Amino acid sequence: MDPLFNLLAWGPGGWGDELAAGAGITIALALATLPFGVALGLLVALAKRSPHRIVRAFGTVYTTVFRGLPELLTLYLVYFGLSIGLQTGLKALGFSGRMEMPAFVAGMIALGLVLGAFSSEVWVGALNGIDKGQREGAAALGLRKGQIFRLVIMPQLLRLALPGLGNNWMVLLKETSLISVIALPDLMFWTGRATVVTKEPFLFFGLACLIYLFFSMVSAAGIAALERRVGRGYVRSPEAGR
């Protein structure tokens, strides 16, 4: 077994130290990608809720397209589309060399794309589930919308969003994992390194499983801790149990 163990060592004859810094990067992919992904969403959300018949057609395809798609072909798309969109645009301006997205910003764009598709549909739902009368009540007490959407709907709009977002939050997780393919050096890049290095897929995928079942784990807590949170003060019907 100590051979075994010797590969996670860390330093020159271990593998330890690369998926330790493969795992901070997926980490910090997904923490850089959910802000834009749900803040995405829920403009998409608003603009199929619009009354403009254009804007809730845009917003109808937005979420076709990217809810349809495989997640794969989607970061294709954007990391050699972008690409070829820097490369061509530093010509026309007199500039020679080549040029690549960064494969952390292509994946962030994304994923973040593929997050705002599913979770504007969670948005939409929370939404509905706030009662116009509230919206008319504080517009009777002088409030502007502005106001009204940040004092009285965004609360509520959390506390009803939070748990579909939080699984939104889990299967980006899982998803991150997709990144390798475009050479990011996340923990699934480092793990298939030392995998062919090695020859131990058995360890390695196995501590890779491990680590992402602790992510998990800790997330799951965190969505808890969060839901009690924005659930403070909010009291359940007796009907709403039954």
Partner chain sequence: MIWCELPGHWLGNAALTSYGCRMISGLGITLQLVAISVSLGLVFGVLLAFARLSPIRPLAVAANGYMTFFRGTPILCQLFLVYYGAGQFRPFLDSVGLWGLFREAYFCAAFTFTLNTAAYQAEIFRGAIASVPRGQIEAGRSLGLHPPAIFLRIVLPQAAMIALRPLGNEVVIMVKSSAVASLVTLYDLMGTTRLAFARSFDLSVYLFAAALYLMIVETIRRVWDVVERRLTRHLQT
The other form holds:
Amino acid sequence: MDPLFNLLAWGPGGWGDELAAGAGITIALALATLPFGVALGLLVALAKRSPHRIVRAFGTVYTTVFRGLPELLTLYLVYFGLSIGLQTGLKALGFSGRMEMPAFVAGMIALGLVLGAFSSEVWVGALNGIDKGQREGAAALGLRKGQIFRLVIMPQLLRLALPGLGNNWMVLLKETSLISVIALPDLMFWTGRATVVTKEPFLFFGLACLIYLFFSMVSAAGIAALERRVGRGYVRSPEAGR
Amino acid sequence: MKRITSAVLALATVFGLGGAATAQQKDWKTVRIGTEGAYPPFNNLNAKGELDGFEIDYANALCDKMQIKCTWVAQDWDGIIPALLAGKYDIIVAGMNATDERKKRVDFTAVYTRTPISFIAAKNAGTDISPAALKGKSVGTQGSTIHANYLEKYYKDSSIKLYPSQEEANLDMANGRLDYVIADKLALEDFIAGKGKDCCKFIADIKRDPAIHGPGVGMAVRKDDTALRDMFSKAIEDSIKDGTHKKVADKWFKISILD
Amino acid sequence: MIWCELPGHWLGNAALTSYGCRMISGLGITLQLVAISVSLGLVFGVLLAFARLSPIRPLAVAANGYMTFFRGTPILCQLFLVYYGAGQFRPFLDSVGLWGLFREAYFCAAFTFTLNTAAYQAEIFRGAIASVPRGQIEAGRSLGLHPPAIFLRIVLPQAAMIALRPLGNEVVIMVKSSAVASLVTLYDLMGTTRLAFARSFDLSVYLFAAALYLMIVETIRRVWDVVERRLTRHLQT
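If the structure you just shared is the form predicted alone, then what does the corresponding form predicted together with the partner chain look like?
What follows is the entire complex, opening with the chain shown before.
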């Protein structure tokens, strides 16, 4: 067994720099997916509350599908299916161009679609948690529809959705590890490479798990701080808290 | 299938996503090469984060000769043909045997390696590799390969374990989870000489089955890229004639890789 | 023609016809893995929740650490750690007679999934027990009940009701997460689908697998809804 120091060294002989770069990609992918997935989730939530039956049905089907499929499967379908579909489609439309979908974008779309489904549930819960009187009161003050949503509903919505969205983020962070199977060089990918080359699986997978754990714990602390900040207008007495 | 494709396309249009389309390069001044990066010493992603191996050196030599610019993309083995079809790169150089099964989907260039295929096993194993001798034993190899197909055809009574990459199968061989591993002899040689030297040894080479193994390893392109295929076929044939192939091969292997 | 070849036959899809039976048997493996890990995880999860809420500090801290680790890391990483890591400790596992188990990918997957779901289930139980109003316990005490009786007869039934819905979600999540078993040589539904795709390059096998997964998940959801409605019928108006 090579000394630990050499295996994890920075530079050409060791895996330290590769693992760090991989961890960077993991975080980048999660951060890039978050706004896309959360926004998609809000749209789906609004669709599920739409007065139109077809729009509502779309929201329900969307959630059922992307909550029910294994993330690994969604990933394969997006990575290969979307690319091949685009290719075929472009050809059918008369383009002879080539189409690329980088693994990063494929991962972002696949994880974003899943996050959209899960976060839509959170948004629906939050939307239901806002009293109808709020909307009526704002309307009585003469606010326009857009203003009501932006100034009255949204701030309350964020506070109500935050714990759920925080949960979604933690799940997302862990799901990014699946991207390694389509050869995006994330933390899990480089860990796998280091493992087969050095034949030290326990060391490297153990380390990778600890890095993910570190990210999770930092996130948990961050979310808690954010919740305190957003909820600072709502400090309740201990009794009322129950 | 057509309806499925159009549904997928509709989905793509809805989300309006996808990479930039680049103009078709009829003259192929730049070529993107896909490889696995987990099959040393043919192609291997090392601790420097770089690709190395015979196929990397060889294809780069061909590109230099043809005066074209080549870039490399690493792709996991299971997805290597789908990703070619999806346009993520233009040609596969990854120790891929030109089998009839694959020819239904992709075209192959001229053959540039043809190497023996061997079984390895624990130090104390016997030399009999008949299906009867391996009955009930666990035999590992990489999934979606000629070796996997060979096992499925002849070793139905063994417990066949398929791994995403050959190196994971080797790792499990070293761990003692597998009784036998089958793969290209030269790919196994690295393992037997290195991390596997305490556990394992070569047992025997197999007899090739043309229906499964094909004529040897070629580079794979999309079926409509015939110009690219012919270009690389010619470059391969030239390199074999002018000694470039041998020069690069000698750097990596002690024996001939084109028997 | 065997029944499991029929879907492919009806759809006129060659890949599905030749691999339909293997995919269905893969579905069986998926269901087995989920059933084993969820039920063993339930037992272990309840014990963990008790440990987590226990007044014995080291016990509570240990349980908390366990839950934090398994809930804070990807199941893929845990599976690889167990599967490939076990190989590295073969001499030790051999000496305690456990290598025979850890040699099998099936055992490693079931073991990892059990440890993983136990952590999530423990958190569900902890939350459910904590959410039973304090007044209920105080009322029990004022009736002169012993603490064990209060727990068994007042807290537990109410906590179980609260835990029911998140538990259903956890079963669904396990069905989906179990797909990573295919990465350690197991022929579960995902594994057989990957195999079928590798041979046929026909993406529609993935769509068929998707349909099967959705079917299981929806069935579980529906059955769970019925069970939940029956168990909570005294609370319905």
